[in-house]
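The chain that follows stands alone, in the form predicted alone, written as structure tokens.
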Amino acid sequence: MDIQRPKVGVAIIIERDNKILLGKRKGSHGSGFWAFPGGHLEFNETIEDCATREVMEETGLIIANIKKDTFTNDIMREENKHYITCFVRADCRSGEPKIMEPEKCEGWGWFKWNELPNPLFAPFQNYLREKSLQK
């Protein structure tokens, strides 16, 4: 018997001169919504170390000091998708984000926190709200 398990999921708040690097996805569920880089946690894989590695397949940035942020519980009932995404921050100090997987991504933004662009990720929306409920 096959059980459905969530997957997890890692999300890279990377804030550079008071804004926030987003892309836009495609060619995945999600497609079309704006996001922060990030992806899949692979087995026997840090968080840290997953950050490290999507954010340099995605955009070709170096990050460093990544801290842990929060997490969500993003039930995705019309695409059958369960993920908890976890949630960190990092910095990146130079270079500009560069489209590393056209087929996944139609292009990168540097967003402010009060402009931000529409539509957001489910779980970057689910991260607002948990934010706010922090407060």
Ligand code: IPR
Contents of the next structure:
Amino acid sequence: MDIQRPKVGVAIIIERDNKILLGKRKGSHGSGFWAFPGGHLEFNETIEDCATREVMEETGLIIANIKKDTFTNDIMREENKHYITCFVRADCRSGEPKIMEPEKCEGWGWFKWNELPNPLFAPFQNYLREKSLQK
Ligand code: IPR
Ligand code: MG
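Here we have the form predicted alone; I need the corresponding form predicted in complex with the ligand.
Now the full complex is given, and it begins with the chain already shown.
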């Protein structure tokens, strides 16, 4: 049997007009939970290239000024998933997100940091804890 090892995820925090972009996940772990756009780091891919690709694939938006943020160790026992998630921040000054992968996302929305939707995807909860933004 193969030994299970954590995967690497990249999550992208896009802030515009003091609001962040979140999508409601569907069809995979964290279904029904709100998360940043993001996905799996591919072999030989840079974090920045992954961030640009995932945001384009999932929302159709073009991001710029990608800056590394923190990372989280996301153990999701109930779903038997374990990720190291690398968070980046990026700018996206124009365009509205589209549901590019309807099988993976119910919808996108812009939310103020102090008016976040519920429930939040585990890596996002861990991010808030890491940054001490969560009580
Ligand atoms: P894909 O690659 O389908 O976008 O993966 P995901 O959205 O399930 O993301 C997994 C990594 C997360 C924690 C950013
Ligand atoms: Mg994704």
